[in-house]
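For reference, the chain that follows is the form predicted alone, supplied as structure tokens.
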Amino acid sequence: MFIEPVKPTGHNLNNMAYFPEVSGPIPFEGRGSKNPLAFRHYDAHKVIGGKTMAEHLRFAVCYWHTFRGTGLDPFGAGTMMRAWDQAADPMQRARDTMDAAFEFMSKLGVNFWCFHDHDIAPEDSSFAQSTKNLQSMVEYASEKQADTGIQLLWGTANLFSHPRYQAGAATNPDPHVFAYAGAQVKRALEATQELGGLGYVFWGGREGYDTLLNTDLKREREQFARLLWMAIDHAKKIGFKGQFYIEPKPKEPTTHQYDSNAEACLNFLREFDLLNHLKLNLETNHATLAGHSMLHEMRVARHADVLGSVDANTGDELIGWDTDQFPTSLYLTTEIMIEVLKMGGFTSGGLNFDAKVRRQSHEPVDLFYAHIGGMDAFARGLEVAWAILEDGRLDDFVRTRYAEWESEFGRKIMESNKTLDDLEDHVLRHGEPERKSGRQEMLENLVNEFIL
């Protein structure tokens, strides 16, 4: 379920005013730069293995916490110092965000964004009402695409900031419930595709349960499975060829989310037979409060052919919750990139940075220090990436490593030409295994070759 990008046509920056400290798209100044909106390693047209970085690393710009982000925090009301967030009348706060936002990520310089369908459209007392603004923005939203060239990399639907999805949306013990947020992704779905979105993610965010007290979890799975299949009927039914992800996170705001993790979600799409119909959308904030390295969750979908595309964040791991910070760690963008490059590159998918700046960093300019450094991580992890990967030390030592599993011996085991009885003459002939080194500190060296 792929389609192929088209080129930008090209970005138009008349008429832009909320970020006045920025003329025109940021440039690449090189490592030498002292410039804070100038890239020092991001250069959209330099080619690494015949492809272009932009080509290779497709930034995309979410819309709900670039835009949206007020800085409300648990503790705390909202910081941001936001000029296209005061209208009175919602529909103009909407246009002014969208105005502000293309505005943006044309003096930016990224080809993709990403939205919920509210972040775009403002709620309201009816589901009727809250459709026709939707619609309105949608129109809007494709008049500033073609005039920018800027695409739409993947929409999706809030199923989880009302109340009425207080105990989940397709997981929803209350059917009613669950006819409004399918009935929100049929939208939801249908202006991706009249955006010529390549994407539609499912993040469950209250997809999940605070107890099991209360929980008929057998019946909430079959729920959800239930609600993604109806939404790959519908795509059919509307002609949608984009691809469909489903993103993993373990926790937070519930107790415990069904797409908890890469495996979790392998174990959830291969048990109701959604395999072949979605691949995962990864970041690395769930990652680390699942329990695992952003590497670990590339490495699992990638094997299993559903590493589809990249929330590209971090977290704080000293906060036991989801910060969603900018990524500037080179050893973590060097990672994500292996992975990347390793599939082949991405194809519907790409880099959305799902990130927001500190509650302190609240002047717009500020938006663009965060994506200028995550963009410039990213690009030198792009280099190193492929640097390791020409070099071939670090995959010529793991082959190594298996080596033995390609002789005679280890392939009838994995043939199923062995028995337990085999395995126990092998022993009494062979004796006690030779231990070899796992030489993890001279790879660790290894990889610093390239980063340092």
Ligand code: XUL
The other form holds:
Amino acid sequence: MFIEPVKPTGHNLNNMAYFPEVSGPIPFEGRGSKNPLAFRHYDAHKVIGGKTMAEHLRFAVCYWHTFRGTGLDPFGAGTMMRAWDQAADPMQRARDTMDAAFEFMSKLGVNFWCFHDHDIAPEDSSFAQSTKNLQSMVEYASEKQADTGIQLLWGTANLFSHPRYQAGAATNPDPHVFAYAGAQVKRALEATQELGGLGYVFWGGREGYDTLLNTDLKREREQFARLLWMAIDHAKKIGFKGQFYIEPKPKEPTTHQYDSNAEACLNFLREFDLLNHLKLNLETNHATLAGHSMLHEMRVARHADVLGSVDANTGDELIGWDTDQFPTSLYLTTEIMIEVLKMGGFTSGGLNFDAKVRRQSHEPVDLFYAHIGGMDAFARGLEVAWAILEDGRLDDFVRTRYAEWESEFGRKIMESNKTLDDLEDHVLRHGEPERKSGRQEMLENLVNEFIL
Ligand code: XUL
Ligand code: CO
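For the form predicted in complex with D-xylulose (XUL) instead of the form predicted alone, what are the coordinates?
Below: every chain and molecule of the assembly, starting with the one above.
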């Protein structure tokens, strides 16, 4: 079910102290606007093809980068100015952070959010205490959701930060670590359900290996599948109806991750009979690390009916790691929205900004600029994608290019009515086939017609 874009009420705005530069909500001012705190393209209520932009795009803010990110990198300390991360008591910090999060999301006007268990509640000295912390923060989040109308797109468990997971969570050589991961998944799933979450994500943080010298690859993949099946069983038991997703990523942190790209995930899901239970949550920067375009990953997933949700970010063209930047390229957002439109739109999924502001963008207001830019890029990408599909020339070109396969000869090959003997006979009778231009440059110009 779709909810109207959030309109903060007077009551909600009373305690909004962390983002004083923005009185909110961020207005739509159109193309000519010079206001950096306004949308130029994202008009939540604008209808395109029978649905509003908000319904098409289903933006979500991610808790980990946006509210917990410190700006730390391998060479230096955190840089972020975060007034909500100052209290001495970790639970007070968690509540302050959640106040900031819902203030930010209300002012921005997004309908969804995403979190890992330990983003919202601090991990404590025992599992039992960590669980209490989580339960308390779920109650707090539940009130905030009710106040603002913001919904949980998906929840997940952090099975990669703690040293216990250094050799993997589900894929750990030690079943006691597997048990810890399972217990964490159980609680995170229950938290997601309590918050009415529409989905639950498995990103295989350390489900891979650093070296095959110490790794039983076969066993580890079976263990990974086993944890997924246990989660599916638990969802049934507690009545969780949300969509499960697996998020492909090829490397980082491990040298090789088992869920390395869309096709590897599909193979894994088929092998372990999981295809009916999980869809893919595709992330642009992960596609890049895998040596694919996001368009490729999305198309592979769409054709297999497992295109579920998108982690909307982008990588740096020059730095070879997962920089998780905000998406600003219209080519990228257009390609993503073409695939989303072609699958008939998101159902449970959406566009989650799994992206972080740069280390030098340390002020809270930079979070607004980042998200406004990403939302505008996707709004324009949606308009361009819609126009390209409406125009039809691109699809027509591809259809025509393969038209011979619809001829009697082409169909007979595919329907197994032809043998290699028949093909030889055909070549002997028809000779050299005619070559046809792929017209790449013409098609690139066609796309530019809509973008420029
Ligand atoms: C890591 C990543 C994660 C997942 C959720 O690269 O993308 O934040 O999206 O665990
Ligand atoms: Co992600």
